[in-house]
Every structure is written in structure tokens, then in C-alpha cells.
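The chain that follows stands alone, in the form predicted alone, written as C-alpha cells.
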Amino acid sequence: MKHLSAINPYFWKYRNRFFIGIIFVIGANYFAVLAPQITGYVVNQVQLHLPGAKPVASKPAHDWLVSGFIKWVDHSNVDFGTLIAICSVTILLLAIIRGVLMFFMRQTIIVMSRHIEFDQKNAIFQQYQKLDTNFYKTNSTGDLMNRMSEDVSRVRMYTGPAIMYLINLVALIGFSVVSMLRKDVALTIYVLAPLPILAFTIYLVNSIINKKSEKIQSLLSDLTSNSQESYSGIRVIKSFVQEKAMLGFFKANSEAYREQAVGLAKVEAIYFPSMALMIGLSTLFTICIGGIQALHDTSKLGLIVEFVIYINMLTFPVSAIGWTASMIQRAAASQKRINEFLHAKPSIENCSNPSGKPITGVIDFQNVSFTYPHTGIKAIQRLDLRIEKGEKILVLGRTGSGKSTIAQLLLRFYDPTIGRICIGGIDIKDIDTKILREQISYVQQDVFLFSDTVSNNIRFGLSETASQEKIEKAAQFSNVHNEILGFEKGYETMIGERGVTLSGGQKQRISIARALIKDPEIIVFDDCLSAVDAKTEYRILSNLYTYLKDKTAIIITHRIFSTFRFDKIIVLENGSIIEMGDHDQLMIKNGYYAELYRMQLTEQEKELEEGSAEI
């Protein structure tokens, strides 16, 4: 239950729609207990119209409300007919208002749930994007959205139909109670003798549903990342041949959340009977014991029928005892999910008082090493570079080299593990963080296109409000513009998810226009064009020196661009720079970007010949 106390603020927030609502719910169960008094009075005044009746003895005690009506009733001197007509309506009349205060209830306190769940959603969206890269390489994508939809919905239960009935379960018992000791105490106790055994049971049954239900979200979540990854890598299942593998790897996440589900329907299901046995034992007692007393005095009959009916009203509340617990023990174990994930504290954050000056000038890695936390790789060993304001660079490297390390490190989605990395003498560290990553565009390798038109897509880059002409001149400078006019609906065609309707290189392009757009002090390319064919590519970097004129540009790739000039290349390898200077020195040293050119150099001629032996 502790876990719960981090509601505690949103029921404190909409105060007004929660004290209302137990009002509500205090005077409807109010004015429930007031029939069966009405009814005991009916029942006795039945009985002293029949034959041989004895008058009675001493009045028994009802609610002051009840007592003024029963009063105003006997002064009235009205035909026993137009009587029982009176208490008939109403009896309706308090069903009537117990009706309205019941709708009343459920507009305050559900809707309040309602609106605690939109609020905790948001809540939970809003801590994701704060969590940085690390958190997301190590928690699957399932179990997050789970959390946020399964494990809220399920908190939404406790501060909405738990909180309700548990409120009416104490008002109701609280007030039929207090009615039925005024009546006669002695058979009040044998009434609700069971109860405290069925209150055992319930403390029994409660400590299971909490471990079942712990259980039971965690393989909810595997199921969740299962079906989500088996959704987004469909077109490789489908290549591979692996449906029956992933369906059987399914079933099996299936069926171990199907028997975690069953067995906690199983213990849930000793809830009801156990009810229905104690509420059939009080009903038991009430007519076995008031039988008796009436045999000796007929007056106690319209307390019998009286005490059946209080009996027949708790039914539901006291069976509605497991489901709330229920609730609550469920909300609980998902509120404890949610905790985990709203206190958890992002690695990257800014200083106490950042600096918000547009960043500008040198960008100076000094003495850089970086090992993946996740992983324990050394990416980055002890990285000297110095990039002028306006240089254009090359990172070249193996796979695994390091090359797009430094492009996180400069946006700051990791901190270097040993030195630091500053631009314009100002520590990234003190630079705030939305103000650095919206001075850097950055073209990643794995292009992420969202299920939204090609124009939105490019927008996103700046604004929702990016004028059409800006959008269009971000795909010119990308070469992607006559492919887009070439769509059926042009920069409105719809993208499916992450890009599926468009090629590899439409992708990477418009990923390229999406970050022109933004016109950054910086950009990054982070081996952007390898779904392009030579011409497209040689299109584009012209296109790209134009608009990088005076522009610091960082190009990472495993490639030799020979068409762009750049002001330094830079060789890695095992995060470490082994060379480093322009195409002339380099060539000159004849190491390793020597020998990748020639390379590059002999596949080009061999394809130009191969091209000219078609023709």
C-alpha cells in the first residue's frame, strides 16, 4: 500500500470533486437504510391489523427522519389502506434520491479517476523523454508501453470504483449497523458473527493476489515486447521464413501469462463463495434466532423482516470486500512498476545554472574516453580533436571504431567517462541541454521517419509552423524534392511506420531535410547516404557544400566522399585517431585512408567500365 501514496497528490489536486463525492456517497447509503425501517413499521402495523393482535409494548427506535414521518403518519388518523399507500411511495421516493446521489457519486469520483489517469499518463510521458539514451538500451519498448497503458489503467481501478466502494462499504455497514444496534443488540451480534471470519479470509487471499499480481504485469510486459518486436520486424520474419518460430516463442510468453492469469482467478474465486456463505449464515441467524423471539412476541416480526433486509443490502457490499481489495492489491503492484521507472534519475541532466548563450566557436575534445555503461565496451580512448568554427571534417572508421560515439558525445546523449568536450571554451556540461541539441542537427544512421505526411516529417526538424517554401527548399538541397512531387499526394502522402512505404534512400533523404530545415550552427551526418547511388550521393554533397558554406560540418562514415573538400579527415580506430589531416597528407603518409581511396578508386573505374560494355 505504500506504493499508492504517490496518488496522494492527484487526490489532494481535484480535493473538490473527491470531498463532493463522498458526500454523495454518505447520503445515498443514508437514505438507503431508511427503508427497511419504514418497512419494519409497515410489517408491524400489518401485523396489528390482524386478527387477535396484542397492541405493542414499547415503540422500537428509528432515525429521526424516519420517526418525524412515522409520527406525522399516526397523526393523520388515515385509513390503514391509504397507509400502506403513504409508506409505499415513499419508500419509492427514498429510492428515487438514493438513485440520484448514486449518479452524482459516480460523476465525481469516476470522472476524478479519469482524470488522475490522463494526468498520470502524461505524467509518465514526460519522465520518458526526460530518461536518456542508457535507459532506453536497457528496457525493452513493450514493458514501457505497458507501464503507461496496463499498469495506469490498473491504478485508475483503485482511485476510481475501489475508492467508491470502499467508501459506501463503511457507510453502509457504518449506518445499518448503528440501525440495527438501536433495535436489538443481542441479535445484531449473532448477525454479524461471521463477518470477522470472512474478514480473515479476505487478509489470507490478499497476500496471494499481491504476489500473482506482481507476476502476472511483469510477464504482461514480455508479452507486450514479444508482440512488438515481432509487429516492427515483420518484413525479416517474413524473409527468414520464422513464423512458426515466433508464434511458438509467443505461446509460450502466452501461455506462462495464461497460467499466472488462471491461478489468480482461481484464488479470486474463493472471494464469492465465501460471501455468499457468510452473508447466507447471517440471513441463517437472523430468521432461526428472530423466529424465536417472535413465537413469544409477535411485535418483533417487522424487526425481522427489518434485519433481513439490512442483511440483503450489505450483500454486495461485503462481497465487493475481495473485488476492492483486489483492486487495491493490483494497483498496488503496478504503482510499484511505475515508481520504478518515475524515480528513476536520468544520467544526463543540466547543471544548477546552465548557460544559455547560443552556442558558437571551437568545438575542443580534450582528452576524451568513453566506456558504454550497459555494456562495459571502451568506445572512445583518450580523443584529442580540435574542430574550427566553420571546418568541414571527415570521420572515417571500421565498424565498431567509434565514429558515431563522438556524434552522442557532442550531442550529450552520454557523458565522456574521462575528459570533457567544450565549444567555445564553454563545458557542454554547463551548456543547457535544449539550447546545445537545438544548435545541432543530427542525421542519424538509423533513420526514424514517423507515421505522418512527408511535409510533418520534414517540419518536425523546426516547427509545426515551418512555412511550405522552407520545407521545400530543405528537399531541394537533399534531392529529394521531384521524388516527393512524384507521390501520388505529393509532401501530403502519408508515411507508414517508420518510413516502411519509402526506399532506403527517400528515407535517409528526407532524414537529410529534416535536419537542413533546422539551419543549425552545427551539423552532423552520421553515414547518411549509404541507401544512395553515386550520382544521387554526388547531387547531394554538392547540394551540401553550398549550403554548409559557414557551417560547422561533421561527416562520419566508412566511405571517401572525393567530390567534397574537407578542412580535416580523421581516421579511427578502436576509438582512437590514427590519422589525421586533408586528402593531400594523408596520401602522402600512405596508411590507411591511402589505401581505402586507391580502393574506392579501383571499384568506381570498375563500374564505369562495366557501365560503357553495356552501353
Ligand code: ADP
Second form
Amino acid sequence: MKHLSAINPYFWKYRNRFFIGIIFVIGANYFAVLAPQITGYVVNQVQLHLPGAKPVASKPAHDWLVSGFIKWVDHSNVDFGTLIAICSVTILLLAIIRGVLMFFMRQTIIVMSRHIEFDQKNAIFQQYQKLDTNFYKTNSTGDLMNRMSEDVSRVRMYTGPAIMYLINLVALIGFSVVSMLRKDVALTIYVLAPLPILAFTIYLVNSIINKKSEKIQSLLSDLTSNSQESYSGIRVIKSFVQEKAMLGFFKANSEAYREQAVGLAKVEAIYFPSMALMIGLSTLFTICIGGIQALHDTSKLGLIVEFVIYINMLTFPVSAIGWTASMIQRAAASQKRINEFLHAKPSIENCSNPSGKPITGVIDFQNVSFTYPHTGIKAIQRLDLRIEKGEKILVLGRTGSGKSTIAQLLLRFYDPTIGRICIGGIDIKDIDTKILREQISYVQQDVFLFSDTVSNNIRFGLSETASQEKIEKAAQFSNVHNEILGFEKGYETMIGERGVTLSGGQKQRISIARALIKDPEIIVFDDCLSAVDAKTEYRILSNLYTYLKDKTAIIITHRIFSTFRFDKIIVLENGSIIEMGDHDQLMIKNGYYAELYRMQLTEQEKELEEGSAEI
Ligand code: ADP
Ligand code: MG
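Could the form predicted together with the named molecule be shown next, to go alongside the form predicted alone?
Starting with the chain above, the whole complex follows.
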């Protein structure tokens, strides 16, 4: 239960709505308990009109509203038929008032729970955005999604229906028990005696239900992750003709889920019969005990009817005890899971007093080592690298040599395990991450485009400052403008899941345009021309030469761009620099670079020749 205290600030936020809601619940129940009293009165009146009726021995104690009503009816001296009619209309009116109040009770409390649900989802989403890359590596997307949808819905069942039924239950039991006690203490005790047994039975059944539900929840999580993966990897599944195997996999998972769910249904099936039994017992006690009393005092007849109505009225709320208890327990378990993520501290956070100055100047990696958390892979080892302002550097190296890691460290997706990285003499840990990332454009190795229009993908995050002209200029620089114009709706063409499918090269170039439009101080291209042909690559590089004039650029690749003059070329191996210098120096060194250069030059020339032959 303590986990649910995280919700209290929301109740406080919507306190006015909540308070009014409680008043509506209390009001609705107050009017609910008036009707049986009038029914009891009518029965007594009927009984008085029967032949041989004895005068009423004792006046039952009514609620003051009902007493006033009865006094008024008695004094108005109407005939018997009119009296019955007046009472019937009054009962109907009470039901209407109750209905209206119940309508408003839902309007306030259930609507409040929807507001809380909305706020909670926003808070979780905001927290997800703050968490670092490492968090996303260690938690599955299915789990993240589940906590935001399934768990939040369960918490809503607590903030809405559960709270509403709980208040309803307390109010109804309160009002009806007071009414019953005022009329006949002994009969009340007999009638209510089975209810604690009912509550206890429901409690027992509930603990079993909760255990099973927890298990079902985790199985459901597995099932969601499992199917999510199948949808994302559908092409691989189809091309390897693994549909059947995947179905089998899914079936096995959902079979486990089914077994648990069926088990739960069986336990839940005990619920209602046991409740019906207890309510039946209460009714039986009322009729038997009340009946015996009525033999001596005929005014008890109305009382019996009244009590039977009370018991029926209590049926639903008492059954809701177990139901609400189980909802609250489930909500607590869900809130616990939500809290785990809400309280997760991002390992990359702004320092308490970050420098807000724009970043500029030398990029300096000082004795940087980095080990990936959880896997223990030493990706960077004792790296010293100085990049002057405005320099263009090329980072080469085999796959896994640590090239992308360097870029990620520079953007502070991770912090170095040892050493530090400074820009313009300031440790990047002391720079506001917002400014740092705004000033560095990072074109990632794995391109990601959103399901949105081409122009929105390019202007991503710059909706105000990026004019159509700027967007087109960026696309021209990355040599994708003409292809975009060739799409049916040009820059307004939808891409991604709901739109056109782009080639790998087109995606890469759109993501380059996205980086260029930011007009950053520093730009990092991480192997982002791997899917374009040599001719296009040549064009892009020529364009970039002008664009990058005053910018610092780090170009990571496994290809050599012979046409581009780099100020510095570094070759990485196992996270360390094994060669560093300009083109001429490295050619003289005759190492990895020279070998790669000779090998690729012949290939590139061949490709370019073939390309020009096509034109
Ligand atoms: P490159 O870009 O040169 O191909 P990376 O910088 O991506 O190399 O990777 C360097 C090493 O770190 C590799 O051994 C790789 O397996 C490992 N690595 C990369 N990313 C992660 C990660 N998120 N978690 C754990 N290990 C990683
Ligand atoms: Mg890489």
C-alpha cells in the first residue's frame, strides 16, 4: 500500500473535484436508504387495512426526512388509495434523485481518475526521456510500454472505481446500519452476522486471486514483448520462413498465459456463489427471526420488508469489498513497478551548476578509457586526442574498434570510466547537456526516421526556425533534394510505417540533412554514407567541403575519402589509436591506412568510371 502514496499528490491536485465527488456519493446513499423506510411504512398501512388488524404497538424510528413525510401524509387525511399513490411517487422521486447524484458521482470521481491517468502517463514519458542510453539497453521496450499503459490503467482502477466503490460502501453500510439499528438492534445483529464471514471468505479468495494475477501480469509482459519482436522482425521471419516456428513460440507463451488465466477464472468462480450464500443466509435470518417477532407484534411486518430491501441493497457493495481490495492490491503492485522507473536516476545528469556558454574551441580527449556497464567490454583505452577548432578529422578502424563509442562519449550518452573530455577547456560534464547536444550534430550509424513527413523529419526539433528554404538547402547539401521532389507529395510525403519506404541511402541522406540544418558548431558523421554509392558519396563530400568550412567535423568511416582533405586521420584498434597523422604522414608510415587507401582507391576509381559511363 505504501507504494500508492505516490498518487496522493494527484488527489491533492484534484482535491476540489474529489471532495465534491465524495459529497455526491454520500448524498446518493442517503437517498437510497430512505426508500425502504417508506416501503416499510406502506406495508404497515396495508396491514392495518386488513380485516382484524390490531393497532400498531410501536412506532418505528424513521429518518427525520421520512418522519416528516409520514407526519404530513397522516395529517392530510387522504384515502388509502391516494396514500399508496403518494408513497409510490415519492419512492420513484427518491430513485431519480439518487440516480442524478450517482451520475454526478461518476462525473466527478471517474473523470478525476482520467485526469490522473493522463498526468501520470505524461510524468512517466518525461522520466523515460530523461533516462540514459544504458537504461534502455537494460530494460526491454515491452516492459517500458507495459508500465506506461497496463500499469497506469491498473492504477486508474484505484483512483477511479476502487475509491468510488469504497466510499460508496462505507456510506451505504453506514446509513443502512444506522437505520437498521434505530429500528431493531437484535434483528440487525442477526442479519449482519454472516457479513464478516463473507468478508473473510472474500479476503481469502482474493489473496489467491492476487497471486495468480501477478503471475498472469508477468506472463502478459512476456507475451507482449514476444509479439512486438515478431512484428518488428517480420521481414527476417518471412525471409527465413520462420512463421511456423514463431507461431509455435507464441503459442507456448500464450498457453502458459491461458493456463494461469483459466486458473484465475476458477478461483473467481467461487466468489459469487459464496456471496450469494451469505446474502441468502442474511435474508433467511431476517424472515425467520422477524417472522417470529411479527407473531407478537404485527408492526414488525413492515420492518421485515424494510430489512430485506436493505440486505439486497448491501449485496453489491459487500461483494465490492473483495473486488476493490483486489483492485487496490493490484494497483499497488503496478504503482510499485512504475515507481521503480520513476525513481531510476539517469547516470548522465547535468552538474549542479552547468556552464551555459555556447561551446566552442578545442575538443580534447584526455587519457580517456571507457568500459560498457553490464557487459564489461573495454571499448576505449587510454585515448588521447586533440581536435583543434575547425579541424576535419577522419576516424578509421575495423568494426568494434571503438569508433562509435568515441562519438557517444562526446555527446555524453555515457561518461568516460577514466579520464575526461573537454571542449574549449571545459569538461563536458560541466556543460549543460542540452547545449552540448544542441551544438553537436550527430549523424548516427543506425538511421532512425520518424513516421512523419520528409520535411518534419529534416526540421526535427527546429519547427520554428527551419523555413522550407532551409530544409531544401540542407537536402541539397546532402544530395537528396532531387529524389524528394520525385516523390508524389515532395517534401510533404509521409515516410516510415505509414508512408513510402525509402532506400537505405535515402534514409542516410535525409538524416544527414537533419544534422546539417541544425547548423552546429561540431558535426559527427558516424559511418553515415555506407549505403550510398561512390558517385553520390563524392557529390555529398564536395558539398560538405563548403558547408563544413568553419565547423569542426569528425567523420567516422571504414572507407577512405580520397577527395577530402583531412587535417588529421586516426586509426583505431581495440579502443586505442594505432596511427595518427595527415594523409602524407600515414602513407609514409605504410600501415593500416596506406593499405586501405591503396585497396580502396582502385575500387573507387573503378566505380566512378562505371558511374560516368552510365551517364
Ligand atoms: P565501431 O563503431 O568501431 O564498430 P563500437 O564503438 O560500436 O565500434 O564498439 C566498440 C566495442 O564496444 C565493441 O566491442 C562493441 O561490441 C562494444 N559495444 C558497443 N556498444 C555497446 C553497448 N551499448 N553495450 C555494450 N557493449 C557495446
Ligand atoms: Mg560504429
